[in-house]
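Single chain ahead, written as structure tokens, the form predicted on its own.
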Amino acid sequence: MAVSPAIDPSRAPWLTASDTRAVLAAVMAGGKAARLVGGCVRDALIGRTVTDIDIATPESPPRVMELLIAAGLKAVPTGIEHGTVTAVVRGKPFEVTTLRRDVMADGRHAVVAFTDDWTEDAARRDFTINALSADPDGRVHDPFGGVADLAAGRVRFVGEPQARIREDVLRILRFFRFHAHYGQGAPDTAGLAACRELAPLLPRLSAERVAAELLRLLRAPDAASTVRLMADTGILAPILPELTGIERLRGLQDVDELAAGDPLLRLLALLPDDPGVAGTVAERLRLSNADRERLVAAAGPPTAFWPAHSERDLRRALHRLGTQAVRDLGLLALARGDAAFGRQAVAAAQVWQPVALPVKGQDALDLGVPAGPRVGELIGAVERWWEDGDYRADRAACLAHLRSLVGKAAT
């Protein structure tokens, strides 16, 4: 196994810190090894900011439970089964699996038994940038030259990319995630054609996997370029047929300081101006409700608060559609050319302040209207004369208007 060079602690503070050197005392007070793995070596490697530390072991799930609480910290079998534990140090959690091999995958799950080889383990990682361990003090292992293909910028599959695939199909989509975080000019030639050849697969793999998937690529700082590449090979057919603005989600990313790479609004970019289908792609996605109904909201608003055209109209549209409604919308018209409306929309929803209707229904059943349809037809009513007004009218002003509205029906 081939040993690159430490892992620099001044470029990975963590590597050092406090809690991290006493989850690995404790993992290797019983004798055996213990490294850290996958995404937090790779990132230290390249300088970028690691938020989750993982840890590997051959000890076995049990005597890792055993090891930590002899340490006094805090143990969580959140995967014990398949081999992985959660040790918490004031509040910051780090994950202790033990060493695996795969016996049996189905494209979806895998069945692992427990080693204590260290290469068997690193060669059932999807790719190699990802096979990467290191030693407690910084010392890098890389069986598969994942440290050559991360300093080129190459996502390349560990092994035979037909048989990594098929062992796991969400590897496809995890391959163009890597490629548009990770990846430098094209992608590997081997990968890509296994991706291309293997996509009718996709729709073997759960909806929320696929969600998970898709928007963490749409946090990559040019998502489109590997969304249009994506599309030219046929991967996002059977997931997200919808698919119509690469050329809009280009300009959102134009527009970043603004959107903040927010991958939801970036997939409502990716989709037509059609509540309906917003939907849809929602239900299919498993999205949440909140999710949902923004993506909803932003997708179509009706025309009678939209597009604003003044101030005012954009007082009312916030009123009506919501601020964060309204801020998609802004961003979006950004995002298609629209400078000065779509900053103004932007702007607009900053500072506005919610404001609610002054009267209610039991204000009208205090009147003496009778419970039933009549009250909110009055209270809608009453809430259209206040937003002709701007909102200017206070509680007594609405009462009265709604007063006059009761008086009006009664005679």
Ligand code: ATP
Second form
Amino acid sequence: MAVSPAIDPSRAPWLTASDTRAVLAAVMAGGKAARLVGGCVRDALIGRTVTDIDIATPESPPRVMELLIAAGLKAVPTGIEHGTVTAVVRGKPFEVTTLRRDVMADGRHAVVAFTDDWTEDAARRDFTINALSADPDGRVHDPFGGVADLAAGRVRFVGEPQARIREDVLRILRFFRFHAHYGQGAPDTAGLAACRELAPLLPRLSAERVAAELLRLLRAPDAASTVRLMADTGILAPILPELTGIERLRGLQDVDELAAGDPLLRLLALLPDDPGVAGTVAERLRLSNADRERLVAAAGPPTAFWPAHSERDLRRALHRLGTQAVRDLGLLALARGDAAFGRQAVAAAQVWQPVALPVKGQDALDLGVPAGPRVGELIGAVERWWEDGDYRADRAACLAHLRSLVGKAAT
Ligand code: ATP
Ligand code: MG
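Now show the form predicted in complex with ligand ATP, given that the preceding structure was the form predicted on its own.
Every chain and every other molecule in the complex is listed next, the one we just looked at coming first.
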């Protein structure tokens, strides 16, 4: 891939957009420079869509706050002690970070000092492709050969890989994440060897950081090849010992026009069909309650109607488990190669309109049933009858059935 050493402003609308210009102009108004840094430069050079715009400057964080405010922009001190101020222009955030160098890093924590040296700031970044910066006119600064590495699809550490991993163990996972998204061919030998050697340090990382990197990795179009590589390198045993199959992830990638690169579903594809295991993984990775419930629901419902053998079973699953779970289960079935059933489940989830039982406990009370457990039993019986009838009975029919049950009980 040919990579130009400059961002062509005519092909990078985000660079010339008035919001970006306003932030750059505000930061530079004190007479010092500002550059675009990190992911936006890397992605622009290979024609990928840029969403997050990060800016660096030698101005101090309090000075950046002043300059933004003086220009009439909103300034939020999001990480001011680490050097980051967020400028917000018409709702869009721009992170403005003061140039930094590492004073101390022990694998988990880092102490930074501010600097006015652009190369020092680039040297503390993880990979050469992430150490690029660009002037506001698009001219790229490339202190470590990142442009060539980007073109070659090579994720290479800035500096000595082992030393850089010992400073921050998360870089092991970032190496694979960036390889999954930007790599071509075999990974960098020295980087891979260092990751293999230092994999035993992975359990030191906080669950949140591991989860964030893992899920970002799983978004890559061919995440499965990198997951395979990680498993072979001993990276996954310390962080995802439950991993069972990578083949199902490949299968899911094959139906990606339906699955849309959903990282949670991709994670589930790697795990055994066991709600208990899914719950354990979700808890260890500190996923949100909603995400944990989704994983558990799609890991295998313990019910008589799943796997669904008929349209009616499918509707029952949709009603009891919800559309998200049935869609997830359908996609996992597709990933296993069960095409007919998987497509049917996905299609059914697409069109399903949720239904609600049209009678309530109050209806039983109104028929003279005394308050107590009997009310719930009666409504439960109506619900089973309504489900057996495929949710077709309306309120009048359900009431009539309830009345007949109450009458039967009375006699
Ligand atoms: P993405 O588009 O996926 O967000 P990104 O390059 O912006 O990619 P981030 O994780 O958001 O990635 O980090 C922003 C930049 O900060 C990186 O490009 C890199 O220069 C630097 N960086 C982030 N985390 C680390 C780290 N653990 N060690 C060294 N540098 C890092
Ligand atoms: Mg980013």
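Numbering follows the first chain given and starts at 1. All values reported here derive from a predicted model rather than from experimental measurement.
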I'd like to check whether residue 219 and residue 394 move within the same rigid part between these two forms. no
